[in-house]
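Shown next as structure tokens: one chain only, the form predicted on its own.
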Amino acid sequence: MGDYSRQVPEGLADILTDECTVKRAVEAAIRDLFLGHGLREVSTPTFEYMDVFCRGQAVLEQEDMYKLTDPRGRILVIRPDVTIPIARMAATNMRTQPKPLKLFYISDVFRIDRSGLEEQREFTQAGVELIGAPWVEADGECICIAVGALKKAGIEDFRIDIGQVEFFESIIDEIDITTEDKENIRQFIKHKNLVAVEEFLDQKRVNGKLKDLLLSVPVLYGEVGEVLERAREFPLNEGAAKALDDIQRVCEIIEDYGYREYVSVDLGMVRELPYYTGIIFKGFTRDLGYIICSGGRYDQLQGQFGEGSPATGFAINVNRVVQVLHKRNSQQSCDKRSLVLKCGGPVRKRAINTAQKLRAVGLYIELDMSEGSIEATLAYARAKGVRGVIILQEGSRLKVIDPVTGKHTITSVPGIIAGLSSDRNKCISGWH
């Protein structure tokens, strides 16, 4: 048996200082935006009974979950998803609260990806759940909150693809095939495998306009108006036509927010999680080949826990957002609130007093009580990437040295505080 004491488990990673600083800043920015939309924060347990995730539409594969047992031998899982536990919580502990429930969370998720395509097995999700909201307008609001959160976190070059699960489901229901066959063609559509779709339809002797439509579904992607116009050229059943109307209404709300440039329509987007029932969406950025945001409507999930209620929501993968920001700026954190204050000997009391005043207004002040030289302190500050080194001068004057350039300014506590407000606005922007 090997010695793993110097390693972390597969799919997990240490988050070092600079990246952790950005991650906390991203979480704070997203939390602030969620609160600004009138959402209220909740948190579910890290451990849940496996039964929560293995009934009705709330089904996740057991092989995708980390399992353990409680003292009585009952099987628990480490939180593999947050939407399902919130549905349980809303149907039980929150059932008497007025609807709609407008909830958000920022929680760690633990999931095993057996495909080998994802290396993350622990990651942080920041998500929203609107429960008791049957209106398409709630789907539009969710997407706009997601767009706003990504922008607030510092990402601009991203795209949200919007679909509607009933568009494909309504069309495929016109063919008399087994559930297994439906799942097979669903996977072909998902991966935009036109050859496999055509072979399947030929095998099932599907011809005419229905065949033409199903062959077109994977490529009905792009600008909202153009895609919807192309789709409506086909003879659609009532369910598929309603799905297009839902997308149209959602996109009108997005346009009212001024976010139309961030969205596209993908009618080849199919149900991946069993509880999705309507509008679904995914967010991508050019910097990563991974999804950074996903969500959709799940009107029947809460009923699995005793009280049915329509709902919609989404989750942002915070770790992926941090990766995007870090990729765009591989230098150390730009947080201008961090400084080192030279302290020691006869000036110690004054240095401590100065540090307390600056900390009170939101600056991060590290005291250097070493006996080392100014040069050593500057080298230390340079290695940490902080804003500067403060050295006490006569009276109330402070000397602030830039550890990179060596240039200095003479200022005071009020002078440093005066520059703080502009720095607050820049503390994440340097990672754009």
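Take the two forms, find the largest set of C-alpha atoms that superpose within 1.5 Å, and that set is the rigid core. Residue numbers count along the first chain shown, from 1. Please read these numbers as outputs of a predicted model, since none were measured by experiment. What changes on going to the form predicted together with the partner chain:
Thr69 shows a C-alpha shift below 2 Å between these two forms [criterion: core-superposed Cα displacement of 2 Å]. Remark: with the core as the superposition reference, the CA shift of Leu236 between these two forms stays below 2 Å.
Relative to the superposed core, Arg31 undergoes a C-alpha shift smaller than 2 Å between these two forms.
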The other form holds:
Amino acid sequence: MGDYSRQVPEGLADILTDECTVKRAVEAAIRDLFLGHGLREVSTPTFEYMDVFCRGQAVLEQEDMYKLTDPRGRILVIRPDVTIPIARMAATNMRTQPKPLKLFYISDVFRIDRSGLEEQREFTQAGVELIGAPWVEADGECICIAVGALKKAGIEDFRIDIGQVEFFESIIDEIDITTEDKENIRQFIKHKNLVAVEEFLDQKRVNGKLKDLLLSVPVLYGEVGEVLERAREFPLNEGAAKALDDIQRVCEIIEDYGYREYVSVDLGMVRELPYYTGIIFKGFTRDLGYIICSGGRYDQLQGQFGEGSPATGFAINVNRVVQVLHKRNSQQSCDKRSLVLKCGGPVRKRAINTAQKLRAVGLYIELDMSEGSIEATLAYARAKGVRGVIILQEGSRLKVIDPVTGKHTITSVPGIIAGLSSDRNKCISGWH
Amino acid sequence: MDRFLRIALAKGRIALQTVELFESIGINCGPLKEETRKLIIRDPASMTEFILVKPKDVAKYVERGAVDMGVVGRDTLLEQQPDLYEVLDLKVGRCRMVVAGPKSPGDTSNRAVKVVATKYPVTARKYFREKGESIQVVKLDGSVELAPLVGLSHVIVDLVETGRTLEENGLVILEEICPVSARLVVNRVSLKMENERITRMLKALRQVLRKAV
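Show the other one: the form predicted together with the partner chain, since we just had the form predicted on its own.
Every chain and every other molecule in the complex is listed next, the one we just looked at coming first.
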């Protein structure tokens, strides 16, 4: 056996100070936005019975879940998904509460990735679930909350692609094929593999308008109005037409929010999670080749926990948002509120006192208790990107040295506090 | 058009034919046709940038968004099952994925489990699973044809272009799995974010391909 004592498992990672600061700020910004929409936060257990994730539509691949056994030998899994446990929670512990339930969570999820391509096996999801909300307006609200959250987190150059699973599903139902074949063509459509779609249709002897339509599904994406118009030129069955109407209504709500520029449509987005039943959407940004948020309607999932209730929701992958922000602004500096206060020897009590006063007004005061020189403290502060070093002076005066320029000012506790309120805005946004 | 559109090409067999395709739609790939050690080649006129990687790595670059698009054999896509858009059959590098073996099976035939030597374990397992046959896979990195000759396996699953290598080693095609050719694949985000440029390129390539037929 090799020695792994200096390693972390593949797909997991330590989060160092700068990145952790950004991550918590992103979480705080998103939490704030969710609360502003009247959502309430919930949290589900870190591990639960595997049965929760392996029944009916709540099917995650067994191989994708980290498993444990409880003291009685029952199989538990470490939270591989949050939507399913919240469905369980809503259908059991919250079933008597007034609907709709408007919930959000910020939780870590754990998934084994078998392809070896995914770099994340632990990541944080910030998500929303609107349960007991059958109306398509709820889907629109979800998308707008997602847009708001991404904006608030500091991402600007992003887009949300909207689809409706019933568009493809009701068209493919016109052909009499096995469930297996249906899954095959679903995969071809998902990968926009026109060659394979055509081969498949020829093999099944699908011709005429239906063939034209199915061949168009993968390329029916782009600007909302234009795509809907192109799609409506085909003769559509009731289900497919309703799917387009859903998308249109959702986009009208998005328009009302003034978020039109952030959305587009992709009718070739097919059901990837078995529980999706209506509108689905995915968010991405130019700076990252990955999806940063995804969601959709899942009207049947609650039912299998004994209390049917239509629902819709989404989740943002917080780690990927952080990755984007980090990429754009790799020179992270320490928080503007950070200062080092030189302490030690006879002045210790006064130093601690001063530090406590400054901490009380929201500054981050680190005490330097070392016996080293002022130069050493300045060098340390510089390396850490701290804003200033405070040296106690006679009386109640303080000397604040800028570690980079070496310039200093003589001030006092009230002086620092007064200066703080003048540039409060800058301080609050901290990591920007 | 402020950024270069990045395309990953596989070094080797199909590289030259692919380069010709891109040239025919007006992208200057001159340096790619010469013996070069450069791994990144730019054509500023068309704002295109090519990178040269191993065939097996193309999909990884595309899937992770390190490049916008790539050219990769269908054999590799079947084996790796990457999450990307497979938008065009470039119709170059055509061959077949087959099951091949000796004309007369050797004395290993009384074993219930067929041993299959291949560079494509995922493809082989999937094919035989769908047929309801149990197999044991021996993953090899080259000279797969050798395996049945020295008793390492009963059959092989491999790519066949002309069939000459098989013939010279006394092997025959037993079953055809699927035809294979080079595919143009696109990163899922790039297709949307660079929609206009990519769509234009696809249209041009389709036209060239139609003429070639």
